[in-house]
Structure formats: structure tokens, C-alpha cells
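Presented as C-alpha cells, the chain that follows is alone, the form predicted alone.
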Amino acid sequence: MAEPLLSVRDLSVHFERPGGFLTKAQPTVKAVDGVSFDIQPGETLGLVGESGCGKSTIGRAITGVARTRGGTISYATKEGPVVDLAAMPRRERARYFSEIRMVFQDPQSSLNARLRVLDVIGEPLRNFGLSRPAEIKERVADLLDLVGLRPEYLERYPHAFSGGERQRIGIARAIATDPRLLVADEAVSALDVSIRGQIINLLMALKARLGLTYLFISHDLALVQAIADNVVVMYVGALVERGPAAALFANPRHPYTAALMAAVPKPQRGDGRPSHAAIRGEVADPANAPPGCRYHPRCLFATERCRVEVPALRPVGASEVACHHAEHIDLNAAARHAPLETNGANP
């Protein structure tokens, strides 16, 4: 297998929680806690989980905005060594932002209202010094050509553009600087659902066209499944499983993963019921993680050892899996019975 291009060893970002004059300080957030994974050059990597799991956070700590408690963030560099991000200073790291960028979830938020598109996509062209003075227009023009955007557009401000619009200049910025490797944190959740499958296909397309390499950060699993070639499942700031696409999502090895999967909308029944249900409980508090497994206040399978002892990540199957009794339980029980709650339905 070829170097990676990243490798996440270990990493961890927590967040302190100092008290105030009045208050008391809090339980400090291990956001992400002892997370590893590798993405190959040209890969597209799915980070799956729900809200709060920590999977922004590990995007955040890649592109340097978020700062890291431990382990670390190998990258192999255009020049061919392999450096640490997470060891460098910020201003020795800012070397690398030009080749890992981002592409952020709300696209109205993350562009700058008073600038017009020029300035946006320009912007790091001119800091990093990719381009003269009197060249950037016309390679902004070339980029909005490449997103799909129509190159007088550049004159414009960010309010005159629909949402997904809005995220092809978001796109275009994060491209501008011929990046290696595309963070993108739910870069589709706040679209129309009609535009978010123009914009996969424009990420796909833009893959395939400039040897790019993919996160993709989501929640939405069916979406996850039609484009990554590995995924990695996150709960609560830890890792429980890791593998080829095809191959997790065909037969899930960790109860949590087959519970995802059980809890993905699906058409009505005949009876009028909807043929799924939310996973029973409540997520955990990473400020207050349950000890042993993190998942087994919910898991149907759970045991005494589960309560008490943490379980490592290893081999079964196809996959990786942070689960005691992940070659004994069975998951078609899961995908059954882990609908213990009905959004509200008639039982």
C-alpha cells in the first residue's frame, strides 16, 4: 500500500471550561480523544456520527484551527518528507494551508458579506503569493469558470448568489490554491436537497480533474455511502469503526454502526408506520464519558466487561472494530430490535 498521504495517530482535542467569577469551572469536553486513521492520495475518507461526536473537530484540527491536546497529524509534503502538523508552531505550519483546505458547511457564514467575489477567491491567492497582482482576476475568472459560475460573476457580492451558488465560491476558494487534500465539514447539509446532488457531482468531477483527495464529514450516511471509498465511525470523541466502504455498509461489525444504519429514513409501510426509529437513549457527555464503552448505556448487547473495560480497536472481518463481542453478537438484531423508540409513532 502507498504512503498516506495524512495519518492520524492518537489525536486528541479537548476543551477547557474555566469557571467565572460566579462559577464554578466545568468538566473539561474531550471532544476527540485518542482517534486514529489514514487517508491515501486520492482517497475520499467518509467521517460518519451524530451531532456532537467530535468529527468537525478532527477536520478542524487538520486544517490548524483547532489545536490539539495530543498525538499526531502526519503529513507527506509536496517536497516528499513527512512532517507533524500537530508538533509545528501555527506560523511554521501556515506552510501547509495552501495544501490542505476546507470546505465549510454553511456557505452564507463562511463568506465574507463586504467582499465581492473577486476578494473571496482571490484572497488566498494573494497570501500565499500564487499569483501576480495583475493575474488574479483572470484566474478567478478561471475558477468560477471551473465550479460551474459564470466568470463575470466575479464583481459580485455573496448576497446576490442562491445557497448553492453560494458554496460553489466557497469551493472555488478552497481550490484556488491547488490543494492536495479537501476537508469538507458538511459541506452539503444546509443546501436544498435538489442542489446538494449538483454539488456532490462537482466535488467528484473536481476529484477526478485536479487529484484531489477528500474528508467528507457528514451525518448523512446514505450520501457517505455513495462516495467514500473507507469510512470511519465516530461516537462520543472515539473511534468504534473503521473500513472499506463496501464492506461496512454491506455487513456493519459494531452495534452502533448497524444502529446508524437501522435509524436511516425509509419509505412508509403498508401499516403507515415509518419503517425505522431512533437509536434509544441519549448521546453521552464528553464531558462526562461512561466508563469502559462509551456506547454501552445504548447497546443492546452490552455486558458487564463492556461497563468496565475500554475495548480496543481491532480486526474483524473487513473492518476495524472497538467492540468486545463483535464476532458473537448478532447485528441483524440490532437493524430489529435498536428502534426501541418511534419518534413519536404508534407502537
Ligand SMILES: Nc1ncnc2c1ncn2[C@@H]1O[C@H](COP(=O)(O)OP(=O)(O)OP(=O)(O)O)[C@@H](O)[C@H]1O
Second form
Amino acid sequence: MAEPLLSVRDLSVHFERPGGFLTKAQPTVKAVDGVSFDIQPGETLGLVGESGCGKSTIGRAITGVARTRGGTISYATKEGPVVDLAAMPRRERARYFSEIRMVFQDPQSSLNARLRVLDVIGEPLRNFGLSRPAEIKERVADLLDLVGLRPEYLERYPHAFSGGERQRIGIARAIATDPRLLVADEAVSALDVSIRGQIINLLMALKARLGLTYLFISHDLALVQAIADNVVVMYVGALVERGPAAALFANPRHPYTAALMAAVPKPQRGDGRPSHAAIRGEVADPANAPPGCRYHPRCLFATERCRVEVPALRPVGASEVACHHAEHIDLNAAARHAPLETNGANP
Ligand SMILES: Nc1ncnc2c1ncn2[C@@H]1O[C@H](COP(=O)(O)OP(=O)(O)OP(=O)(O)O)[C@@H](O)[C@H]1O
Ligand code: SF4
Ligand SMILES: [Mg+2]
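In place of the form predicted alone, output the structure of the form predicted together with the named molecule.
Let's see the whole complex now, leading with the same chain.
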């Protein structure tokens, strides 16, 4: 296998909540707590898990926005040497963040409404000193073309555009610096369903054309199944399963992965509206994660061992799974009998 473009090892991002004058310090939020995975050049790695599991925090750590508490983020630079972004002084590593860029969920709030499109997309070019001022307009016009927008949009302001167009502007801004890795954090979740497909198609076309690699963060499992090569599943700051997308979706080996998949909306209500099954119980608080396997309070298969012993990630079938009993539990039977709570609402 080729050398990974990015290799994350034992990554931790914790948020301290110190007390104030009259308030006690709150427990540390262990948003990401010892996570490891690789991203191979050219792949789309899907990162899934329920809300609050630490997906965005991983994206922010990789793009240098969140400060890491422990672990390494090894990046194979264009020039060849591998550097640890987590260990580098801020100033030194900053230049690599022209190569690792983020596409955000909400183009409405992620684009500065007071800047013209020319400046929104041109800003990273200026910040990283990648284009001479005289060349920026031409480069931005090319980028607009690349994302399917007309060059006359240059002088307009983001509010003049539809959600889909704004996300195209956000994507143009992300690719302006010729990145190698794009972290797409719920990049289509805020868009109308009718627009999502267009933006996904654009992202996939740009990937092929520009030779990009994606970390694709999403709670939309069907979408991840459609576009990812490999998938990482997170639960409360920890990685519970990782493996090739086809194998993982066909044969999930961790009870949490299976429950997530069972919770995908299905057209099963009598009135024809989609039904949404939720995983039983609540996501645990990352400031107060359960001991042993973090998933044990919600798991149908939990044993005494699960309540005390943290399961290590180990190969099971085609995937790697952090579950003590992965080989011995019948997840298909669980899907048939699991007391999933159906809230009947479209998520
Ligand atoms: N700056 C911060 N300060 C304190 N806690 C934070 C901070 N950022 C994130 N958290 C907490 O860390 C945990 C993980 O958050 P994160 O945004 O990474 O989750 P997520 O998986 O992206 O969720 P979602 O699917 O809702 O986007 C949450 O409990 C969140 O409240
Ligand atoms: S380790 Fe135990 S509690 Fe955790 S997922 Fe496996 S069976 Fe369930
Ligand atoms: Mg998020």
C-alpha cells in the first residue's frame, strides 16, 4: 500500500472548562480521545457517528483549528518528508494548511457577507501569498468556472446567491490554494435535498480532476456508502470500527455501526412518510464517558467485561473493530429484534 497522505495516531483533543470566580471547574470534554486512522492518497474516507461524537473536532484538528492534546498527525508533504503537524510550532505548520483545506457545512455563515465573491475566494490566495495581486482576479474567475459559476459573479456578494451557489463559492475558496486534502464537514447537510446531488457530483468531479483526497464527515450514511472508499465510525470521541466501505456497510461488525445503519430513515410508515428509527438511549457525554466500552449503556450485547474493560481495536473480518464480542454476536438478529425507538419524524 502507498504511504498514507495523512496518518493520525492516538489523537486527543480535550476542551478544559475551568471554573470562574463563583463556579466550579467542569469535567474536561474529551471530544477526541485516542483516535487513529490513515488517509491514503486519492481516497475518500468517510467519518460517521452521531452528533457530538467528535467528527468536526477531528476535522478541525487536522486543519489546524483545534489544538491537539496528544497524538500525532503525520502529513506526507508534496516535497516528500513526512511532518507531524501536531508537534510543529503554529507558525511553521501554517504553510501546510494551504494544502489541507476545509469545506464547511453552512455556506451562509462560513462566508463573510461583507466581502465580494472575488475577495471571499481570493482571500486564501493572498493569505498564503500564492498569487500576485494582479493575477488574483484571473485565478478567481478560473475557480468560478471550475465550480460551475459564471465569471460575472466576481463582483457580487454571497447573500445574492442560493444555498447551492454559496456552497460552490465555499468550495472554490477551499480549492483556491491547490490543496491535496479536503476535509468536507457535512458539506451538503444544510442544502435542499434537490441540490445535494449536484454539489456531491461537483465534489467528486473536482476530486478526479484535481487529484484530491477527501475526509468526508457526514451523519448521512447512505451518502457515505455511495461515495466513500473506507469508513471510520466514531462513538463519543473514540473510534469503534474502521474498514472498507463496501464490507462495512454489507457486514457491520460493531453493534454501534449496526445500530447506526438500522437507524437510517426507511419508508415504512403507513402514511408513506419516511420513518426514522433512533438508536435506543442517549449519546454519552464526552465529559463523562462510561467506563469500559463507552457504548455499553446502549448495547444489547453488553456483558460485565464490557462495563469495565476498554475494548481495543482489532481485526474482525475485513474491518477493525473495538468490541470484545464482535466475533460472537449476531448483528442481523439484533437488527430484527432490537428495540429501536421509532420517533416517526423525518430527521
Ligand atoms: N470549543 C469547544 N469547547 C467545548 N466543547 C466543545 C468545543 N467544540 C466541541 N465541543 C464538544 O466536543 C464534542 C464533540 O463535538 P463535535 O462538534 O466534534 O461533534 P460532531 O461529531 O461534529 O457533532 P455534529 O454531528 O453535531 O456536528 C461535543 O460534546 C461538543 O459539545
Ligand atoms: S464491547 Fe460490549 S458493550 Fe461494547 S459494543 Fe461490544 S458487546 Fe457492546
Ligand atoms: Mg460536526
